[in-house]
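Below you'll find only one chain, the form predicted on its own, shown as structure tokens.
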Amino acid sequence: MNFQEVARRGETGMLMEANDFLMQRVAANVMKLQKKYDIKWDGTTLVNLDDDLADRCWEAGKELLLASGVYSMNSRRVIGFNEEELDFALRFAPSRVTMGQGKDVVTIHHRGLEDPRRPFIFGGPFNADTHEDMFVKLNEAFAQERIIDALFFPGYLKELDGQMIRPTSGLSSRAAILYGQWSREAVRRAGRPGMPITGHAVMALNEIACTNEAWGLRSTDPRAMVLISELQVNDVTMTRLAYYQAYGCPIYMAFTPLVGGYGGGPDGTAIIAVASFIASILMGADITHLGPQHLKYKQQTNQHSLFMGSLANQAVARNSHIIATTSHTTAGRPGSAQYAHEFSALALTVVASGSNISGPRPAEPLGFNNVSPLMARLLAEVAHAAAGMTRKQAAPIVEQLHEKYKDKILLKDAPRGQPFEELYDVKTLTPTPEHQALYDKVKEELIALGLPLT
């Protein structure tokens, strides 16, 4: 399977309404198949511990897959698979993946159940929207942090030289180019010039404008693409794919099954997302990026998030070499403790279910770049300590910080936190005294809890 005869596909294949699809060949395959391989959640278990229930998840996503397709929604077709070209794309996919150039050439793996190599670190300001005085210096204070091996979604520039960005104007395609400029700036200044860059500067064709060998993002730099829930492609993504397979970049391939949408709870919700994770790579991706998403909370450390995270992150470590990384969601907000608590349960979590980490950001943030490198530090610094841990070391220590945050899910309860200027000294990109003393507080907390922090 090329991207050649999937396009072609996505031009000649069934035509079909999007609600059709979701309804018929999404939600209604899903309650079939979790009845075929009984595929249940108890209510309460937060990382799974069944070997076997990953395994039938994994046949059941498969079968999903199958039978659903991927939804082309400009061209209204169904972009069909058959279990040969499906097996074929999974025996070739990649493994390992190397990014970046020179000194800070980095290679990310498939990770299996409870490994035991550390996990692989995305972390950056998550397309946090960012002004422009402070781009550089952000994405600077995140690169200088060493524990994150390349730079992740570097911000978006939603205001220019005192203009509102229309993402298909010219204005677009110079908030592009400065967003190449500035992101490279940004870890030249970090002394890391060749650190791989993952992003995308606006989610419109106009993105391609950052791609540059000399200045901007480059072929050694993974991009960013997104498989709308559920299952469902547009021409943006489909255009990007075409230009930087070509370009020669890993694809970053994301997705977020949405908990309470089409596939109902978490445990038909991981069959979804376990077909997203093949249909990925059946699009060409070379990483794939679970978000575990949750459609009341709109954030994904809850009970449901944390299990569904667990459940299609394991059948995918299990059964497959496909390379994996979960995105980190949360309720609370930067500069409150209930960031680092909603961000190491569900790390916790997903690095014993053989997943990479991307990673963290407020599921609404207030304004401006609200942000904190030092979190994104913490964050990684977690993820190594988790590896190697089993399952049932991590559970106990995801449920006693579940318990601290659980009543505070919902975005209006949830701390409020500050900015990334109120957080650091933006000239010498240090945390502010009052950060730093968080930092320290959380690490001493998840210590005490069992996490072997060093």
Contents of the next structure:
Amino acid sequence: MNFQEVARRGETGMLMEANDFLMQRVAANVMKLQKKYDIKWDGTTLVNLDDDLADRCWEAGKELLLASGVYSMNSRRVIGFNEEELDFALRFAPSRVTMGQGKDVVTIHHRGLEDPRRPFIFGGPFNADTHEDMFVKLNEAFAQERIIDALFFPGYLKELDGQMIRPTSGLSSRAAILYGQWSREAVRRAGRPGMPITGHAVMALNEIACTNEAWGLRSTDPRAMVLISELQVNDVTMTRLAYYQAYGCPIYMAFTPLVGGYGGGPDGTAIIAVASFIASILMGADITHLGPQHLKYKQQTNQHSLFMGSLANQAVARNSHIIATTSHTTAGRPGSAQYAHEFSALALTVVASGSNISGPRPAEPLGFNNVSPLMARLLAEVAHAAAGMTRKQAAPIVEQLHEKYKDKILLKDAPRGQPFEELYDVKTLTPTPEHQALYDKVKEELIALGLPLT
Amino acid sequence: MADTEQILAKMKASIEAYDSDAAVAAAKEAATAGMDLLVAVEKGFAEPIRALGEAFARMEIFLPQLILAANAMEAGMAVMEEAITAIGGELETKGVVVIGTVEGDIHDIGKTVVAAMLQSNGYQVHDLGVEVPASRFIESAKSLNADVIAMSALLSTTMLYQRDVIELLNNKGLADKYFTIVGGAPVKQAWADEIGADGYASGACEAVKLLDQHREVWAK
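Form predicted in complex with the partner chain, following the form predicted on its own:
Then the entire complex follows, led off by the chain already shown.
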């Protein structure tokens, strides 16, 4: 389905209130489909091992999308799809996408269940609040990690020139321009001038201002936009989509199903996640990003989110050739072992379930620059080691890791961690001895748990 | 005529079944049964909705159930309020809250959860929706004679508009009239302090606790 048709339906579809869409079209149908397809979490499983459950979840997700459609928040109309359109879009969804330029070209592909191929790694500050003085250095430190395939969300400029940035202001356009310039400068400094930069400057439509072939984000860079929970779009997303599609950028579409929200528990939320994967493809996505939120824990490594992520990814891996990636958001913060335990548990879960990797970041960064490129390296190493592992091999390691942190996943109880400038020598862009020692220690732990890290 | 216990059981069951029609029917029975209507409100509606609020906090039930239960209670309470007013009584609520997501921010769910939890804990809640401009928060608070203005922001950049609501209240000389609370993913206590908000809540349960604990400060 092309953009014009999606946009047209956004202006002509059924008019309804947002709350009615969420309660009647989403929540009510999820409850019905959970019963129809017998989709139920047993209360303990972290990594789904039941292929039939994954297939039923796929069917339920398809049926949900056909029943609900996607809600256009500004026009208050439902963008509906029929079965033929859905099947057609899935048949012609991209299974591989190439991005970047010159020697830095990389390709992401659909991964199957327990796929032996290495997952693609989107690594970077992941939209953590980033101070302008540290923006280039911090991103250079990520880009110099060769295991990272694409720089991911190069920081969030909350302030500029000592001033907080209002989303639609001229200052936010200036911030977007600098975001483009500084991100390009960072990958250039790291010797990877064509490295793809996954852009999401966030600042409303002004983020388009970071696009420039010479100094900013290029047509070969994936550009991110968000389906709003649950199954909703707004004019900002549609405008970005229109522009970036026409400009030729790979479309990186994220969605954030809310565990405990309109889908209920992890089982019902998995149905919404599958519907969101498919909706993204119908809307024109090349790469789809699952970034579940959790109403209580606000991070993604709790037992509900682990199971949900495993089930939804498996449904997609087994039944389509959609390119999927999963974000990694933790309670523990960089500079703590818990940070690594959490993202390792999630990476093992989703890589064995057919996903690529985006992240990591703390769910609640404390202050600016609360990220670590060294930990992004470790996440990538864990993800590579997980490639080819069966779910049965991954599951016990996930359980042992979950045991380590499960009592400290409320954000207030999680380790506070340290900012980049305390974890790194910012002149040499090397980890401090203490941070390196933490990395070494956690890696030894992971090897002892049975992870084939080298 | 059904006895008091039977009517209370029906009221309670209507909330637990998230059934607005049943809540209205049970409330009508209560209104004509000659029973103490304030007790009926407390035992029949308030107690079960509080229990559901607690179950939601433990994630034993989820957002749709909480919203449906709050809707059922709202429908039943409309009948009870009319009946209580007709006999010269007055329905007590803990306080009146206007709540919304600030200008430029379309995130709805966090604010909806807080609204449902406040409602389930005895507050009269007016949900202004998303992308609410500063002036609308204030005009709504005035017209509804609110006690509390609750502002949600889910983006680092839209937090600024929480500041604008408080600044505008100050500029209009209305700062002492309303208890202002802020929340949302990027919001912290330090931000609340910086902009002069009266309180900060990290989640829905915390918002209920915050208002309950500071009732002496904001109750008119």
